[in-house]
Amino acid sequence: MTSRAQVLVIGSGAGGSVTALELGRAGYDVLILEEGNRYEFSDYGQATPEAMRRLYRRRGMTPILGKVPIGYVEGACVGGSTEINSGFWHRVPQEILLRWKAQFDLDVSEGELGEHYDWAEERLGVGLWKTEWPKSTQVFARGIEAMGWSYSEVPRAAPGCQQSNACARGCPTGSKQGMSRALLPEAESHGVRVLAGARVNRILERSGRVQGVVATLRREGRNQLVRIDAEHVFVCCGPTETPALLLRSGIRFHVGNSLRIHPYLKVAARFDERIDPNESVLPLLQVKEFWPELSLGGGFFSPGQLAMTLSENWPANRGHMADSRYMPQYYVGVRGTGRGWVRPTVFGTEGTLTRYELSSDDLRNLSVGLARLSELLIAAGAKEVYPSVWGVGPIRNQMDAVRWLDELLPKNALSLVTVHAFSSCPSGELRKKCATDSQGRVYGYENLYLNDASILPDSPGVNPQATIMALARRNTLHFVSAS
């Protein structure tokens, strides 16, 4: 079977949906190929195992290999990870843009991105919480203020949030503005087609020009191999699947060798007062005192997630599952200066191998971050802090906490996670380091573009969705004006 589109967009997450919308508005015949399925709001908010089966890649069990293995989760459905994230929104700081210019010669400025941030924030209804903060946020603020540190409430793309605590399972109320709600319906009104259940196996190219793709369609339990020809292809599969697809297709120039992430260490804090974290939105504040290398904030909560945090020292901790109403979760996040890689496996197109090695700075920042976060939570009234580190804790007082200002956490005892990965195909004008130019065109190809987290040159130190969307729109409008 062979079909055709003027422009193929592979992936429907933050980058792919923006790209498709602007191309559709410009009059292009656009087809989105999305590996995952399409779901309605009535399908969202299911129990965690079912939500992970439907909405997550590999049911949320994607390991990043290394001396310290790291759990990585990303969406695999129409709308991508925007369907399962918190909706937190950050503009990339000017300092980071200057670093990208200095180190990669990325031709973009804060002023240039501003109009695209504005556009995205209006479309997604980005704003601050409009009513009284949830209890988990209040106690966090109490601790920050007791320490005398600076902090801010993080805006969210979730106008009218009803505190269903279902962000990670797909917002069943439609308040959180994932791409399936915020952009794709408008894109489809401009003629953009969305083909779900379509995994692209290979990009077809000849003499520096892409001809189309070969994809596998899942239909009623059967797989069908198809070829789809196109004049232009935008790859927006995300930081792991974009380089894996390029490498499977023989496209290798600076592809997959420079993965960066934000490593996160989670803790649970036990208070005497009832917090009921399972009945509210996650904590809304972030400590900015130690940014950009280190941030402290609030994590998703469910009994299962609490069990995961406590499981590193389960024999001693399991009794605290009965205290779940008193135990919100928080995190230490570091900007990530280690380095990783992405490779397709030899076991067919379904597998992707990812590796990241913590740097010495990562380990130092995680250790200091645990000390700072524990100090904060104890100052807020926590009786004990339980870090997801085997053999460490509980932390009961300031003396227990400040130990980690000087000592390093044992590397082989860490249990880390991440939801932020990027930089596997960096963009910029410095060809000795970059896979694409500043507008996302792959070096050596006339009509192949990348427009997702993979092109961020380095770790942004903040939630990347806003910057992915701003760069994707800027790059797409440049493509339209140049065509």
Given for the second form:
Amino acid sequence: MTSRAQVLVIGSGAGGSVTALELGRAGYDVLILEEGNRYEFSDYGQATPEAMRRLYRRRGMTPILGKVPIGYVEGACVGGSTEINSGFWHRVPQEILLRWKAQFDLDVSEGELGEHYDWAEERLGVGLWKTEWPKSTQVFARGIEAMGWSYSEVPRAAPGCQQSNACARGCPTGSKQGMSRALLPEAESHGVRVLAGARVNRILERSGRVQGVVATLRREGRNQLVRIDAEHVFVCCGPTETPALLLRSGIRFHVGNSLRIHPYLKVAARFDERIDPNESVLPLLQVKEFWPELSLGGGFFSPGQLAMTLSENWPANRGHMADSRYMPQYYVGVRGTGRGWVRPTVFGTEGTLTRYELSSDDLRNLSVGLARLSELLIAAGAKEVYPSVWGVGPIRNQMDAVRWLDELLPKNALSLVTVHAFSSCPSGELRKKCATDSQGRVYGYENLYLNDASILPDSPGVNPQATIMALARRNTLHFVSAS
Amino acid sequence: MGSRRWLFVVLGLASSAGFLWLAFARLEFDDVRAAFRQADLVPWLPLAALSYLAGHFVRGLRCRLLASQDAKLTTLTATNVVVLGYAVNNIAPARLGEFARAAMLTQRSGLPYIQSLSLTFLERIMDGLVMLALLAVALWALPVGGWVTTTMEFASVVFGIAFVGVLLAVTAGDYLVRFAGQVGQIGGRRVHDRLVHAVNQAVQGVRYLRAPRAALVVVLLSGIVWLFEAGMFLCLLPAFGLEPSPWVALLAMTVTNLGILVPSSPGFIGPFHFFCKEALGVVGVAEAVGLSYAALVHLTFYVPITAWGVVILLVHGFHLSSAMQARAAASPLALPDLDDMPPPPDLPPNPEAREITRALCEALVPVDSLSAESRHEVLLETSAFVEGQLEALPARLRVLYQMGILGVRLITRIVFVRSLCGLPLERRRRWVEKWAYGSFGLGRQLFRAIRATALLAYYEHPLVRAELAATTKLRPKEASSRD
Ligand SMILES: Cc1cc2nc3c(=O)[nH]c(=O)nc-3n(C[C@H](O)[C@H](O)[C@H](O)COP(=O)(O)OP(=O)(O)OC[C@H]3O[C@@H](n4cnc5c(N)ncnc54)[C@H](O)[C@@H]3O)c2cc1C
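Since we've got the form predicted on its own here, give me the form predicted in complex with its partner chain too.
Below: every chain and molecule of the assembly, starting with the one above.
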């Protein structure tokens, strides 16, 4: 009576694509249901407003609420957030894996994940920058060296990057390995079907067994509500939509109560020398000296983004827009030890509410981070550093900078952003904390799995895509061998 | 909400208002007050409430039995399911309670939603039939005629038809499905599939009644349910000094319950009072006493069950959105031909900006040296983008934003005796900047979304970028000296 697939994969981002590919290779009949549209490279790289309309969930208007609201965006198109991310690649450090083991009894070791990282790195051509570093990276390196801190160039999943500076608008050259390029074509060659414009509203379950899903197909003229049945369902809708979908479907066990993020504070720096950040890839280095609680690195740049960073003190800052060629952007990122949650809205099937409260450690680390980053940038030759904090004027010298080692930034004046969210359905063997077992199977359900950012037990402290993909592959192969 | 549902809600509210007017039109309020003052609430009110609640436990038992072929429920869970339906009907329009109840039953039991809904429908029909029988008994015992008999005749026809439908579904389910198939074929494959699906689920819903003994038990339980409800009506008669006649209680109970089948506001306010009062009027109870009695019965009917329902909503974390979602899912679902699916259409373009958004954007973006024509184009596109972004905000924030801007507009009127949109640009700019960048934190929060998106869209516009590129040829020192 209904349309069927052997396995449904909901969402085609970092987690969903790996899952679908491995299942397809193992001979399963796989259908990916993806809410967003599918685009060609020729559609990518459009101006930011157009890219936001097409590629971002709710056009990028998905703030995380809390005493300090935090700007948050994620992708909603075939390939998910990997289509708009910058492709920075980090393996999760062993220390974090051990903490996950200790706190959640997550049954996974560094050695076990290594094989899957290798696999993903090969597929995505992950590597270091091959030619001379762009100017925004060079000045950053200069600053770090002047400070004598440890740092590393972060590998990226963007072989042959042509510096079109369009990561967040969809890479028009196809160098950045979003899933629509890196994995989905191969998955399709193994028979995986991708249905774009299909938003799953509800998972149909009965006595611990999922039977299928109800989805809205967005099609010309009208939306169609359909039911699609499956023997197994993998939910890979990302850190906010996965718990929202489960909760909407009445699946609640440790779901949506433990959202974690990496809060970021953006700063712009004005140099005397021309940097032209708009014409190069974003800065490639991360300071590791203060890791894992604190990392300093380079942010996206466009005149619009710069204006947003300067906008907290716009009347004083707007004149500097004319210096945009001299003003790269950087960030202070903290591991995020606050707590958050995700809930579907009471009415409608599209709305998702997210909340996160900064912890006092977060605030402390952001303040210290601003001090450190400003010291670094001034040592690199910056004339002024502009944090996106209302009422905090430009930092002009080391003296201004170190003030934030001892003082806390005013909480209600902060303008924070994040693109890294996770842990809303933690996985592990510790049932009193976790929504799924170590392999992503939802507790209490025999054929329902989660395989995306939501299952990371806690904040990884590094860019998460690599770990999401490695875990997703490990879990999928486990599923294949177990069945 | 779809337009049909809106119509239903508006119709319900109008009908409630109409019945309230009918109930109160010719009444002296002093008499009503006096009747209430003289009422003996103890022990009658607690007894009435107990009787009503006992009826719900029997309803729960009946629900458990009806679902027992496919699902194992405890009587308490089944009672909660039933209570939830009543409570939601008391607080939400358009009989959403029926859907909420079916949704919770699906959630708790794993039954397909349509099956849960047809169980609810079946219970309703049983209730109707039992009520007609009880009304017949009351009419036999009491010498009344006129509109009561007409109501009964009308209701008999409606429930008679429904009864035949149920009888057919119980005794000749397979034929009914086949017949639906034949009729459906006329409308093409999709109609055929949907119709067969729906009829099949409905037939499944009444399966329990196929065994005559089971059917008898269910009929008996339905009788007990309504006797308990009549108990509530009975207990409250002496509270107003009326003779506790079981026949009058039966008459009032049946007429009121048939009466509230007409569309009305949540909680049946209006029709409940009107029909209850009229039923007592037929046996010679004075209008003021009748209405006071009706109001008290309504409170007994409304308060405990609504409170219980709210507890269920909180304890089980049941979302009304699940009910709405389930209602959508209940319309027999289309069966997509997954292999022959056209791609989804492009996402909606930016909407046209409202005057207020245009006025705010104009005040927020900087002064530039663009030609008037170019500036007009940039502003048009910027404000359209901003409007789209504001519409994409989560509903809660959207409402807060609209309310906040309304407040700002009102204050503008008071301060300048002019509308915000009508303020000359320079003055508007200074005024808006006070809000957006001033020391008033709430004002800054209110303007954050609009100022950030306006600046982003402005600086990403090709005409502005071209202008910026031209002006940033200057060295920053020279540029900043222009500030
Ligand atoms: C701007 C940006 C920059 C980033 N930069 C980096 C970086 O440099 N390095 C890094 O490691 N990480 C980065 N990240 C984070 C990284 O991209 C994500 O952590 C990762 O993609 C998450 O993978 P996922 O599978 O959980 O979710 P996603 O990749 O977001 O995929 C989820 C998919 O599910 C779909 N979906 C959601 N709900 C439904 C539904 N109900 N029905 C159907 N489909 C649905 C969505 O449309 C989406 O396509 C960045 C993210 C962003 C937004």
